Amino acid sequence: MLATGAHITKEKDLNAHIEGFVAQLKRRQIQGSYNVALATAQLLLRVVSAARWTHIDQLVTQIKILGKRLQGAQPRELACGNIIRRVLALIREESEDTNGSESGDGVANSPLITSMFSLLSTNDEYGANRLSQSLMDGTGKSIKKDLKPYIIEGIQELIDELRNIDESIASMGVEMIHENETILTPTPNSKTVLKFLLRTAQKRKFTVLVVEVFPNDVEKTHEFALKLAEAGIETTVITDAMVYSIMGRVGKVVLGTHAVLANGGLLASAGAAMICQCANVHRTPVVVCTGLYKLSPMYPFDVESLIEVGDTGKVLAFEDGSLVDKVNVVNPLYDYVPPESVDLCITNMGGYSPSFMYRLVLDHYRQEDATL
Amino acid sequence: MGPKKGGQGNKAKVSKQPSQQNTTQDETNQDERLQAIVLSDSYQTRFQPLTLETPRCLLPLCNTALLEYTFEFLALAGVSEVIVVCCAHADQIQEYIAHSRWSNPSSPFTIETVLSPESVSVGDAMRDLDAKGLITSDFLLVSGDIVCNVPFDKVLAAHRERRAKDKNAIMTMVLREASPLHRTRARAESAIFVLDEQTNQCVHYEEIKTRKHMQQISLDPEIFNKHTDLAIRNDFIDCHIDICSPDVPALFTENFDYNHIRKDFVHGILTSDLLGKTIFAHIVTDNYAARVRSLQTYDAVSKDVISRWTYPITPDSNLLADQTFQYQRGHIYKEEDIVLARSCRINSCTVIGAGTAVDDGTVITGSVIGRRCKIGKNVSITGAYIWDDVTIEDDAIIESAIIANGAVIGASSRVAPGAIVSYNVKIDRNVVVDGNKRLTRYLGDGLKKVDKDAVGEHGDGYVYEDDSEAEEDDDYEEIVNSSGLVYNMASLNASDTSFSTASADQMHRKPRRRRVSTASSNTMASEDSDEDSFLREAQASVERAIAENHDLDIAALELGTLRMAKNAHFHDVRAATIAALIGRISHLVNSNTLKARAAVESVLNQWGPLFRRQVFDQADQIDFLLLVQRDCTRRMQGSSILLHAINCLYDQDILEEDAILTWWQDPQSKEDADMVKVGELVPRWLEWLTTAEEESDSE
């Protein structure tokens, strides 16, 4: 009796925790890909450790339902869905590993069939196949006992990866930035770019031009520039309008990003698309620094639905009553940068061309999880 | 069994330790805990007839109850305990809260409802709270109809810092800057704040009464000694978000006549020298803060929410769990399960709720449409607020109106800007609903009433007229005119012209005003002659009124102002008025224009009513009679003037018989020869008076 009571209160606690998290996402109290990803991973850790299942598919559906809820709360924070999908892939992999070792045909189940042969088969069939197969195996109970610690360990690793992601990206900076090069960055709110530049500055001497990104990130720009300057990097803050005139002198554009889509396109802070276009005109290379957790298996079929529209008050002062009544102001927080504008994506797994992103997606996510 | 027990014992031990830690943490955090009081009632009737059936805080704003926005703000502000004070429709509010997500364990704060059914003002509610002793620390006082996204940590930190320094800083008001004619400012409800520029201490608060065309405010000269830089500002949205110390409810209890938090409380505290409490303002320049206090602000705040000034509190954050809004370019928000005909047009700034169907050829612009609405063919909806389950038949036209739940608008009908169609009203075909009409079906006691003129042959509902409020509030008409959903251009023009007449009036009055001000500066210089100067000033004022044939009210107002400015006693006012009036009478008599009796009657019939505002009880009347008597001693034919004056004022009911008799027996009325002489005619009149009395008695 006592044990079940404790279990119920635990479940209640967890539910309350999830609801709190959903509310925080809605209120934008947790913002930014990294924070969202980390919080999601930690939440999943709790969910998995509290979860009880007799078959692995139950856990998968449980997490899928949770994922749907979190996505619904803030559909534009793609990192949340990415982490859920990563964990789902992890769970499937673990279950297949044990399945594979027991029944010996795990290889045939691999979802990474990229030949034309599988083009006409749908995802559901995959799921159904696997379900029936694992049911036929009748290994439900033995799997359950073994899997939990592995999954938890896997999530722990994921969290560690998240925490160290900037380090591995930053270490590649020396190969990217030359001595006395001028770097332009239009994404001052990116922690990854900051670490990338700071780390490189230990070995190289270069100049950084920071674009102001009015109106949403002006304060962050100045903080960012201050940190760079303190590290001894020659830093200049320029207004958004100056980008085109100065682009001729820029050696590289280094971009942080909010999310990377499966086609290699990105969502970066508003104005980035224009700057990338401008860089393309000047044949200036555009380099993107991103952790893999930002890589989303989604395609930008409807770009608008991916772009968050922010606080109008930052564009137009609310106290100006005569204007407020007469104009409609839109303040998009992100821009969609098409893959053609980007030359290289530096991830914690190494540098890749944007056109290769689909492959990374296939490596890290399962197709059957593409829609939660 | 044994090992199990042991295990439980261990568990208990383990669980005990963290709980102890928790308690110690709680103790340290005690200061950080923030209570919030939400006044769910507005103590106004501006949203009637809608509020006859639903409390104001549960009215939907962009398809979400107003209270939800308030709670969301409190959650953002990091409040840990919310007390909702319910008055009207308390049952509905309690039920709403009980079923909302705020009662769940995941809610960021604990929520409690307190019933205060007798309260009719903010003051009553505060006194009730004080009596119940629910308030333990500094708290946030808000009403249940605010929309705000101000990050509160800074405001709170500033308040706590001030409190730590000075225990008398009892209150911080959160004010949002906005130009005077901003749409989100409630018309007819603005105020002047006098703030210390350096500390933002509020040193004076003055409500602006638009109808009276206030042209001046008076400030205590003391203020200028205490503060070097003062800002006098009228560019705030004051949405009544206050951080109060526990002293505030206590002060409400002490001053039982305080009702309004601003007009009475803030003004009272600031003008009182005794309390020594200070009030500060926190001026917000970046974020959004507004309150839905009238239909006009309902309209404006809805627009602000739709155009994302309130981000992240926008429809597409889906505050309620079952909402599924998605944002589209041009500030269009659509929920799932909407049926839109191919040829219908949804223009910018529109919100459409789930389950709504829009038929062919319909155009919707800048409107909010609720859930499960049926909108027919070729309907035009512009700037309207349509709530849930409304049916709008073909070819109807709706402009800037509120259509409440379950209403039906017949085919080809037209709802003009500013109209309100309350719950379940049915409007027949081809009916035009005027802009100033408020239709309802609600009748408290199950009666049925139908205005066929307003709703058509097969309609249901009647025109709601609000008569209870009219006498209660001076500025009611003003507020109704300006707080309607549509602040139409006509009334704007009207107020423009009245502005210009006001300024013309001002020009006309200017020389006189200047005289007053020089006089007052004189008094500053030589305070001992204050009383004399008042007498002279007041007498001159009445004389001028007579000579220039002013309105009685204006003369009275001028005297009143003068009295307050000089802090004079009513005795002096009477003396001055009497001197002026008797002077006038004796002038008429002396110049032989009129006989004594006629002169007295002509002057006193016109100007006698002045005394109504100066003479109140019997003591006053006696004092008044003595003054008249004394004044008449100086005049030619004084005795007859006195007699006729008494007679005349007795007829006007300003003087009572008892008072006259007491005056006559008063030794002061015969203290010297002059007084006795001037009163020589009075006994005969008194005799007549008493016999007349006896006669009427015997009859």
Second form
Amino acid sequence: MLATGAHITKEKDLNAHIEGFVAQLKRRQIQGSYNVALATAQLLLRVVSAARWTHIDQLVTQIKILGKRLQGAQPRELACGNIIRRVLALIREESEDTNGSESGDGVANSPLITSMFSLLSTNDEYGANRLSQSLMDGTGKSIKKDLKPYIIEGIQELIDELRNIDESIASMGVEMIHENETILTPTPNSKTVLKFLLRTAQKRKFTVLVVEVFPNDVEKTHEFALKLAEAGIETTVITDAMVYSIMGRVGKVVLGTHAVLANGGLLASAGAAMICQCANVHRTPVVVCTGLYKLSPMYPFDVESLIEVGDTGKVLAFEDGSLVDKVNVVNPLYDYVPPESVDLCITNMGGYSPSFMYRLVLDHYRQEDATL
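What would the structure be for the form predicted on its own, rather than the form predicted together with the partner chain?
Nothing else is written out below except the one chain.
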């Protein structure tokens, strides 16, 4: 009875924790792909640790129900769904490894076949035995050894990967940025780009042009530029209108992302698509710094559904009542950048062409988990 009471208490605490996390997503108290991904992974660690199941399909169903609920709380925060799918792929992989080793033992212990008649009879008997065993097991995926420690270990490794992702990407900066090169970045809200530039500045001398990204990220732009200047990097803040005139002096455009889609396209700060097109006209390389947790198996069939719209009062103040009634004002927070506008994606696993992103999707996610 005491054990049952303790289990009920843990379940109530877990449900309260899930409710609190869903409320934080809805209220935007947790913002940014990294913060959402890390919080989601930590929540899944608690869920798997407290979950009870008899075969792996029950655990997969529980995770999918939770994932659908989290995605419904904040549909445009793709990092949450990405972590859910990574954990589902991890669970399926552990289950397949266990079933594979068991089936391998069964094949090794089968009798040696010495004739054609024995081949036919043995196959029939082996198939019948295998079928009856599958029927006895129910789904054929019943657990014969405890997978929970292996799944928990895999989620913990995923959390460690998230915490070390920026360092892995920043270490590649020396190979990408040359001495006395001019770098332009239109994503001052990206911590990955900030660490990438600060780490590279330890061995390279270069100039950074930071686009103001009016009206959403003006304060973050100046904070970003101040951190670079304090590190000894020559930094200049420019307006969005100056990008085309100054692009001829730029050696590379370095972007941070909100999400990377399966076709190699990406969601970045508003204005990034225009800057990438400008860079393509001037034949300036566009380099994207992104962690694999931002890689989504979704395709941009409906781009407008992926782009979040912000406060229109930043574009046109509501004090101008006579003008507000006559115009339709939209303030998108993100832009969709097509894969043709990007030259290289730097991830924590190395640099890849945008056309290779679909392969990374196949390596990290399962097709059956594409829709939660």
